[in-house]
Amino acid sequence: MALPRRRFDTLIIGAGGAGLNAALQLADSGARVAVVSKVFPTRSHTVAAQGGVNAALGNKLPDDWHWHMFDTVKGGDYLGDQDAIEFMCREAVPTVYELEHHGVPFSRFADGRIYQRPFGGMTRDFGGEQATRTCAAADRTGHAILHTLYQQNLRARTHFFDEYWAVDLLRDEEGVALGALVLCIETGEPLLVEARTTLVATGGCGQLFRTTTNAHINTGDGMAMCLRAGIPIQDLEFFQFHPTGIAGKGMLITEGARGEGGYLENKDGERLMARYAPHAKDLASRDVVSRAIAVEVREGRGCGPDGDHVLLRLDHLGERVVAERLPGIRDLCRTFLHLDPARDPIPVFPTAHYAMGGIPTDRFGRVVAPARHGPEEVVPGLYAAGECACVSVHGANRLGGNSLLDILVFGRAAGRDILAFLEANPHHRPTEEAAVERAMARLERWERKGEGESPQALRDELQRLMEDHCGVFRDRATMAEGLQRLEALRARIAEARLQDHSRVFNTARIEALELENLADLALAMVTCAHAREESRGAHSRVDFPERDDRNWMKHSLFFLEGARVDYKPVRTRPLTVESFPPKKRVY
């Protein structure tokens, strides 16, 4: 039976903001856009995001893009790349403003301009007292935008195949992406979709780890995509873990709790942060916090029968700042912890979050990669944007309020470049059947069913060996130990079977090729954090405490053929105002 195919003017892999907000600025322009989704759109991990996005609006203490730079550089352990972070904090404005137009419910101040709260590492005057830059709907704020998004790609009539899932990028021999070969969930047909460009926009892969604020979906699955089609994967090793998850469990208790006031508590009933940030105290940049709670745990300070969590109190703020601010928080612990959080402290501990690394981009979403005989290039028609890339603005380790910022900014930089790559390449190229071969034999290899060792068991033993071996605090020998037992569980991966039954779920099919997504993700993140000899942002080697900026000032590029990496350098210039040279980060 032949293939079945669709052709778009851009195929974008992702229904989260990125992907939703570039699409809008294709469709709305006149573009055929697809928009491939494992999950139903509003479902995307964009849902997720609580505490707001970072702008420079100053609508309740002065603020100016240029100090959200300055917080955005340090808060990165200076690894970001100043041009675009400079582009992105300068972008800030007019993306928010642009939210608010099509509609995104900001909660508000008693004179009607968008609310704003105080968040960990934003400050004024390039560090001097604290900034309240972080623009809010309650603590839903990623649910808004996302629907909001949505609803006016539905009004533009985006294309939306819901529950697909996209298998394999496709690029001819010029290396010119194609478009992707991707599979409809619920038949387990194969579709292969043609486009001029496509856009990668899955998010991240929190699922490496057993305990985790990501959803199922979070597999990298977009990264590893990038990967196999010959792709380098920069600074995978810099992977944040969000000081406030629910201690067992996982999920987020927002950074927007603490700052609304809420404050950390170890069972002596001291407010931890001071020991650690006394300047910033609690609302200190994530790695600063995380490193902190699980110093305080490890040395004995911890809360509970176990001592294996500290205290989140927001009981002191009063039950209305509780119930108007933070009603999300309040249903989670309800729901979860069957405790009320204006009555009761929250138990809470570090929590893996957020992947600094990712897909390498300019900040115009183009894909750039190291050409086969000569400098970087640009990867004709591949654009990301999102979790999944990198380019680089969260540098060691990303502030809170930034992701949502990420994906908004460099999402519509993404589709504006692309309605020009559209207007200079207005054919379709071939596609080259070689290529949709090598992606078929992807869904083929798992065809095969009988005995041998089930996905899901190797999944759970892959999160494991990863929390185990890669966690907050890293060494050599840990991370060595690591890297072997992981390419002996990759070896067991590629002979692991479905279970022999007469039928099989489709889902079971795409969790196995989701594992084997993460399994290569595994793989660059051990390798360049074992590389990696220094302390920096969310990267803390026991054995190398310090930050070493003559040799390790630059960005990790991790190939999958030979398991190499590279380096490159950041880029420390700015477009328009002076750089932020690296000095001792502090808070």
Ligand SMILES: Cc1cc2nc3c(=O)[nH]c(=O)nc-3n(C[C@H](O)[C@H](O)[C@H](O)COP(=O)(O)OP(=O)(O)OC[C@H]3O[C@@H](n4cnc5c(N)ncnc54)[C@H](O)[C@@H]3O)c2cc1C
The other form holds:
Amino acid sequence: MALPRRRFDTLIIGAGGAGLNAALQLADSGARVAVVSKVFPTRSHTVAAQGGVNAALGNKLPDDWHWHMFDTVKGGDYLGDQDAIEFMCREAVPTVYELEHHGVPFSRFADGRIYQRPFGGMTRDFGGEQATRTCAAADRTGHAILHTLYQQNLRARTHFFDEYWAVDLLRDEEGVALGALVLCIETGEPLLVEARTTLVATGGCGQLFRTTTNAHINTGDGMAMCLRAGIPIQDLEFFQFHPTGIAGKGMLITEGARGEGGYLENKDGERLMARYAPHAKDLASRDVVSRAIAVEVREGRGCGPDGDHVLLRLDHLGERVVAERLPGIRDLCRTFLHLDPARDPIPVFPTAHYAMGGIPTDRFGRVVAPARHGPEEVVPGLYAAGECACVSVHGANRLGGNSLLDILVFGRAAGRDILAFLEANPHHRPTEEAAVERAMARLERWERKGEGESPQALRDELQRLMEDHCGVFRDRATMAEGLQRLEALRARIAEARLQDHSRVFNTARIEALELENLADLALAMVTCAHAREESRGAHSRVDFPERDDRNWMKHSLFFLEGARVDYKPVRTRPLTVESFPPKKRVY
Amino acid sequence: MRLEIYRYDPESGAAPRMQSYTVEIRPGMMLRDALLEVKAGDETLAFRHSCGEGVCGSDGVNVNGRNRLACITPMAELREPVQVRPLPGRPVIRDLVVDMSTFYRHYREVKPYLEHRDPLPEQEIRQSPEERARLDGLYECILCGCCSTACPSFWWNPERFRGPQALLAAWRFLADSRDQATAERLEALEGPYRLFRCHSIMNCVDACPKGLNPTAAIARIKAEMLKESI
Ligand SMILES: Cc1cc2nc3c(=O)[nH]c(=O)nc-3n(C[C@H](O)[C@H](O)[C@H](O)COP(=O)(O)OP(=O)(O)OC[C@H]3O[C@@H](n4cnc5c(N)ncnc54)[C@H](O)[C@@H]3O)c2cc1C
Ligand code: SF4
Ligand code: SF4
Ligand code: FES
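Which structure goes with the form predicted together with this ligand, now that we have seen the form predicted on its own?
In what comes next, the whole complex appears, and the chain from above leads the way.
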């Protein structure tokens, strides 16, 4: 096959915070790096992050990375791997300083230090008083970070392939990663990118749900690529619903709004969180707050004519705080709700937000999968970082401000490990033509002409199905039915047809390919959620309301082949400090 | 409500044309929602979009003669028939998708990254809240291109005039107390074209969906240059 080919030391798929931070490490060290992204880099969804990034800088109140570590372990309901969490919380401090040196326009305290705000689940002294740990650039922290990283990559002359869509990973017989087949969206032509190392940094899969804070492009492509390459996906049943999406629309109102002093109210004008989390109240962990809102609405204490949401109040904070600290959400409220949060309360409801699970990696960003010698064998040359990866630092529930941290820390860690790998493996391996053909077949499948359902309509149906059968509260019967319906839907997707067969900027074709990815991930999510008979973090089973550490303190691994689920133990041993044993989680 | 949308497919061999569609308006509907509805019925319509909330900068289009982001343009505000065209002055790839490479090149040319030359402190480089406040109205740019593609000077001199977006970006770094490349930055904008093609027509200010003011930034650069030259 006469496919055009390009060769690089490293291929990075994804230009969000994770991909760009890895690229920067590599390009600054002289490696030849290609970054492939389906949208122009600054349009990646990291741009939408609002509230901030956690690091125990102690700019306002005394702080310690060890306290941050405790909060993260507890916040994740003891499913997080403590070696990776220790690493992340220690690295947070130099990582944020490095960002600042790169030019991120952080907000500032009067003494010129980086501004920090309180965020949910963050405490001092291992569960004591509220900490002030979340570093912010007003409420546009993701924008500030993403643009700065892109700018630094321009300085470092990173090679960008903008608006290229990665189709599938290539591995050889021995399982070594060789790069990927990608599609130029503008011309519709495939291109083979051969690389000695490949980093998957494709972000989240929030488009699995209808009402979501995630962008149209967040379709979990990298996770699905790994599934098809024989690599399992870990812990996908843990999916976070953010407590404060704009009701019915899904745009996010940052937790920073509550960090600045905002609170939730039900239709009786009651500050509802006092009942669910007497100590932390509105700054309890997200899973706790989301469930509280869902219960209020279910028990008839919701607001509005349909009683289908609660209110987030910021009107007591004063004009200045809203204008200075929350200008972005003020814009959102004005645009989408025609209200000013400095005066009027905001209608909110839990909204699909974040995948705790993903491609299993170790703390060096290396992809690990079960093989001959155990459950965590390194896949040579393959790396993953960012929301698509599962290190796992978030366990069963991510704390606000820890994802920006995760993508930056592990993006950088992957960059460093890739350099070592490149040194040890100086030569490209021959490309496996059979793998290329398999990837090409995926593209050709959509060339089929004739009558068939439209991928677009099927995507809507998939999103509704996931919302109905795998939402905030779950039980066996609902999920079993969901699985059956999903099987039927997947069969219909296999028969769907495109009407548009043009090459040039064919977005219908891209969306069809994304739909296939979503359908595989939906299967992974419902299958694992159905299998896990306990409640932990974001996974709440009405029929199994308690956490069950004896049977379920373990990670799920979903394999596409045979839709099989396997498990592996949680790494409870940190690097240098004592392990935090599981305790009952109260806020 | 009736929409007239610019259609062009280079593979078809046909000339560009306006195609009419009718969309049922719901309360709170944005132009992006309307375009998605059109696409649900006619999947051949191509346009860029992603975040749906005005932060990614993907969906700049020309609506009834004005450059706007489709996702934050309420249908209720628009005159019927709603004419939707690609951003003006750029080569059209297909339908509402334009080639923005020249726009991005000008951005790269102003070296849009912080240059701090002193040894770095172990912690943050200190910056007072007042110094930081100078970056407000500058750093929020989302690279949507609504401004530069509304600028007559950019239409006539797209290769040589940097355009309002890139000049705003240049000022964002000149204004940063941590940046130490002032002289080079100013020097790089000298000559009759890169900066001085701006005739303060203010189209860019009207067009910016984020309420930013490139014209003011350009005036500040000019003032700064004057200061240096005395
Ligand atoms: C509204 C919102 C607010 C948030 N606020 C915060 C916050 O305040 N603090 C915090 O810590 N976290 C926050 N998060 C979470 C955090 O922003 C994300 O988890 C994180 O930014 C993900 O970064 P990433 O680099 O992994 O992926 P993304 O930034 O999503 O980037 C993914 C990249 O992969 C590319 N890509 C994907 N598929 C393909 C393909 N097939 N081919 C080619 N390229 C592909 C995309 O083009 C993109 O460049 C927020 C999330 C949302 C949705
Ligand atoms: S003010 Fe200057 S940059 Fe803005 S539109 Fe007019 S000529 Fe262009
Ligand atoms: S200045 Fe405004 S219009 Fe111009 S690119 Fe930036 S955000 Fe868009
Ligand atoms: S879709 Fe992101 S700005 Fe409109």
